[in-house]
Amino acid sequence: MSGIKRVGVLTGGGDCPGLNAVIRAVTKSLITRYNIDVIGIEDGFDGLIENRTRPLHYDDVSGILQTGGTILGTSNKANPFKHPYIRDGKTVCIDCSDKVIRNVNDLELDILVCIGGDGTMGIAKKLIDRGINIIGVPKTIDNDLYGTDITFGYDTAVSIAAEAVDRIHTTAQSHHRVMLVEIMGRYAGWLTLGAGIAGGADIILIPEIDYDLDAICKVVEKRSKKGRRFSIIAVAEGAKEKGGELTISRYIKDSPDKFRLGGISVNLGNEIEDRTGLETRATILGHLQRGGTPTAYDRILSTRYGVGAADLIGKGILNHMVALQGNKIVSVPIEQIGGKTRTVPLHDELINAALEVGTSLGVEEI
């Protein structure tokens, strides 16, 4: 730890419940335990590109534990290596990494604490290769970050989605409908699987298992014939039919993700109604899953991660990400994380649990 005087903190990617809890924990821990100055970087990597920063003092991060979002702001388009720039009326991407490195040096930052998901860790790995010291903190509601058992934000998002499924139940029962609830998660099914199990969905569709429309229709028709005149389907935005394609809501020119997933629930609902004659409705939860106050679990986990990040700095362990493995806070080299997606294994105990209680996963068998 000798020689470390100033640490920068940024939040990258989409917003997520628990971000402020991490900022609070890492800032207070660095100040009180190690007498290190903390600099907040605004709007993710944009703040490093445009040199927008502000000091974070102890009182600046007090009272934000239960507040959603991030006091520093964030961006899911900011990438120093592919920064969108308007030239002659057209959007082009330029490499601003040299400027970022100059700004880090001018600010006399010894270390950057990067709080984010796979995109943020991928950028962090490239900056490490350029000589910047980094500590990572795993954030994403999708829970798809490699190297950790769970990311903060996931528990809150699961709780929000499960409550939505609960509320859909009463409408489905009253109107005898097939109700589809579309849940975020991109290419991983953790969020939909967790919310579907917690909410008692009859069918859960995740990206890891391409669904069979015939199998889905058999389930809802069987339930209807048995007098269960409604069905609840939790469907991941990245789910697709066997031999089919992902459902894309729009294309984005200046984003690291070139397209937005969305709308699978509407399309699938129409197909189910056409085949079975059963009335269907679809609800897309969207950004409702990102907002609001974090759960107690996420507040605790975020605090543990923030303190863990400060501990790594104090011990001089650099270029690692804090992670939860089992019930222990550990560290994982960032070079092992960037560019990888943690999807749901087909033998995962959550899948087995869903099957054991009679939940369909949209196929005849796995």
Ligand code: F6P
The other form holds:
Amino acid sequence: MSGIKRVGVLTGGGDCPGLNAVIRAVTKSLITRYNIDVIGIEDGFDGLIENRTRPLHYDDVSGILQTGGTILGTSNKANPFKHPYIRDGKTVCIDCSDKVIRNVNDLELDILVCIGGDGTMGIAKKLIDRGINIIGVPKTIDNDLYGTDITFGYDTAVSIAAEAVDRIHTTAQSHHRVMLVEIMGRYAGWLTLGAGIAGGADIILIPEIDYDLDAICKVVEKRSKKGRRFSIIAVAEGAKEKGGELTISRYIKDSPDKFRLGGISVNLGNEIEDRTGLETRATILGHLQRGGTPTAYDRILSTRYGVGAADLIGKGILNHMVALQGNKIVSVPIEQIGGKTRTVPLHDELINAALEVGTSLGVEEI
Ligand code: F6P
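Same protein, the form predicted together with 6-O-phosphono-beta-D-fructofuranose (F6P) this time rather than the form predicted alone?
Entire complex below, previous chain first.
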């Protein structure tokens, strides 16, 4: 490492447990090992556009390992290349990247550590093209980021969702109901597949496998006839029927990812009830899955990622994202990451494991 004096840190996109653990690790490591000043950027890329920053000292990041959220704030709308701006009473999107580059230079930031998912890495790539040095850290409960086996935040979210499936089990059993648990994850099924397997769901529906309503009804009816008078369905917010459409809960005009998914469990539950006559209920877990304290696994992974990011800076390896491959912390060029979604491969070993224990994936055959 030579000549690196100041590093900026920001958290971008939807929050998730472990963000503070990364901020703590990267800051402590940069200060103590490399004597580098760390500047926290508030609310993701918005802080760079609006010049809202504050120094992060060692004591500022003490005691935050276990806390959820991010001490820096975040935004899943902020984008320097498409910044919403009110002109003549109308919202227009303008390119603010020149301003961001000016602010980075004025702040004398040699490197930006961007902690985020695919949206953040996509913006990071464009900033690299404009000459900014970046280190990425892979975050998201969805676990859908290309280049790493696992993102931090996933383990906590999958644990929360699995616990929810467990809890739904007992009430489903008491009332002899078909209970649907709707789980986040956008267009990837990792979270639902993990929680469904861990919670012993009878049916798991993921975006990668369009479901067949007949096949689902057959499973719940068969269970009911055998005396198992309840069924648990773990359904991903991004699941859809064969030939059907995604269920969109809201459209956010000024967000890079304009659609928010949600509500599939309610519609599907009604359809199952109409077809089978079995009483159904739906529970949408929503942002519960993103809140609160990280699991021990996520605290460890976040700490490894934060220290790994500082290591890259120390070695002068720039414009890479730290990643976990196998059980090793490695680095991947950011230009290889943005814009791709890592979905569940149809022949993934997890899919096979679910099928082997008798779980339906909502189709007769994959
Ligand atoms: O990407 C994380 C995530 O929680 C997704 O699983 C979900 O679809 C989305 O963000 C929700 O976004 P918002 O916080 O804007 O509602």
